[in-house]
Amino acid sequence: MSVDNISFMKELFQKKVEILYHTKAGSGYFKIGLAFPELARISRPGQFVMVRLPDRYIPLLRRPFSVHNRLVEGDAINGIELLYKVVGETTQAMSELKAGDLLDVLGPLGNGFTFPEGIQNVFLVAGGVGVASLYYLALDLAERRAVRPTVFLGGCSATDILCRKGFESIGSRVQITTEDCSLGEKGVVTSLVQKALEVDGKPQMIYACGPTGMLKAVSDLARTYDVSCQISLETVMACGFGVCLGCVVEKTGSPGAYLHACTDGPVFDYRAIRI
């Protein structure tokens, strides 16, 4: 069903979904199956949906989380998917919640990723859940465009790195760095994309997300070696309609100009924001 009161230019669905299913994806990590075929259908890479449990009031506010897959069976598209990690009070109770429970979710919101005409050569960049908006921009890019892009993947540890064999099983090459050298190349991801720049060449897009400063580094990289590249932000949000301001973010070139994460991101041109 349509949201009530709210007047948009792109469909916006409001529901109590039953979850299909839910399993552990790594230590502190959850994969949440939600029965929900309407909000997939329209739902891009690097869109997300705002959650509430039902019949709580506590957190009051809903909570953002990317779209990490479509659910399909045949020609059916079933639902979505969600990855998240337990950092707070809202991930916690959802990660007590089983199949046949209700979660209220809102969405599909935000701006997801763009593909230039005739896209081939890709680098996917994700920092920890970062990879959640990735690893559908992945799936999209292979199914619809038959692109397999380079995938780069850091974390504090070998926990942090998720959805390595999803990634590998679309044909693409994987990289992978942690910081306690417990998978992969000891140090931070970015170190990986700089050499990989520097041995083989430019990608005709890098897309990216992950925490701030990783997001920082690959803008710098972008800039040097003049690579387009977008990037969607982690942040908090607590309504997804730019209403609370809780999310704005400076842009660039106007002194005290802002954009809002939630409406005009959470996807953007690295030039178009100061982070």
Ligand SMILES: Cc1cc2nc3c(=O)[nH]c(=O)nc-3n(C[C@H](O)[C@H](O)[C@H](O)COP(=O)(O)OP(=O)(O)OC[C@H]3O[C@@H](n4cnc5c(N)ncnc54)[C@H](O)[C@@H]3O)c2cc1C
Contents of the next structure:
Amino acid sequence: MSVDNISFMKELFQKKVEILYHTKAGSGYFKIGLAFPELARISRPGQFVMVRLPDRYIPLLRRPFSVHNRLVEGDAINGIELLYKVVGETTQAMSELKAGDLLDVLGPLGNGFTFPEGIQNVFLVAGGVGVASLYYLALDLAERRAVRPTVFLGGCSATDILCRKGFESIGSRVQITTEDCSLGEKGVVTSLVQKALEVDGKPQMIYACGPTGMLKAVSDLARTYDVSCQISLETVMACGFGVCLGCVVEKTGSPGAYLHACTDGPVFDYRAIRI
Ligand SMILES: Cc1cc2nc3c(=O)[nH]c(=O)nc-3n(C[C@H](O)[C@H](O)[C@H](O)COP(=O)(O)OP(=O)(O)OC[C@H]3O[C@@H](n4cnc5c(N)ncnc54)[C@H](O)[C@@H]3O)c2cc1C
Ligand code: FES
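Having seen the form predicted alone, I'd like the form predicted together with the named molecule now, please.
Next comes the full complex, this chain leading.
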């Protein structure tokens, strides 16, 4: 199915958009600002876009990236920002683009995080570049609901710890772990989350995004401490809109039943899927 044939989806845009800026965000990480106001106006934290380099057939398939922020100037919403890590062919080619170049963007896609009314006490748990979507969530919670989440950032090394100042500037307390002990405590991020659950008590919701192993560990903590928890998957995706079946995840409690990470997710209640 081509992009032209997915007009059944409401509020979905596909366009070659101008790159407004493109800056390094640390070793191997970049932030890219895209002029896409119509998409920015309706995107929610946890949603993503599928990106392709225009006029190239390799890589053929689009790649998914979370909306990291909206570009706002006064009352005007001008576009979106992505935060990405260079890991392979597409991200390497993206990293060579400059302001004024074009990127082919489709979105917004996916369900996004949900936020039950009245909750105040929230944990955000990010592994590496999983912070991309959680940062947008934190900004939204601070701006629209006056909620300042407690943030847990984990990475292999200090260079994988991103957005710390941004979280602190909205009043969030940030706790950090690195596996090589180059920043914060040595170890994995879930050990700090467990400590906080023991010492500070339970939050009303945990939101987590990162590698599958981390999401499993966060889900185990949610189960053990009986805390509501939403996890955002970084599953490999080929189409992003429910057609290729490349992103299926097993549904719990229904043997043989599957959900699509792209259309039913990427955000799931941890109890809904087996990862
Ligand atoms: C909903 C969603 C949101 C995402 N948001 C972001 C984001 O905001 N920022 C960001 O940097 N990345 C994000 N990702 C991951 C991103 O899509 C991949 O890093 C990207 O597709 C890699 O493309 P590539 O062509 O550069 O690498 P490839 O050449 O396709 O792959 C290079 C290597 O990375 C591995 N790889 C590729 N995709 C993934 C993945 N999803 N998880 C683990 N390993 C992978 C491959 O197995 C391979 O070893 C997101 C993924 C999903 C599903
Ligand atoms: S990525 Fe194609 S069905 Fe989900």
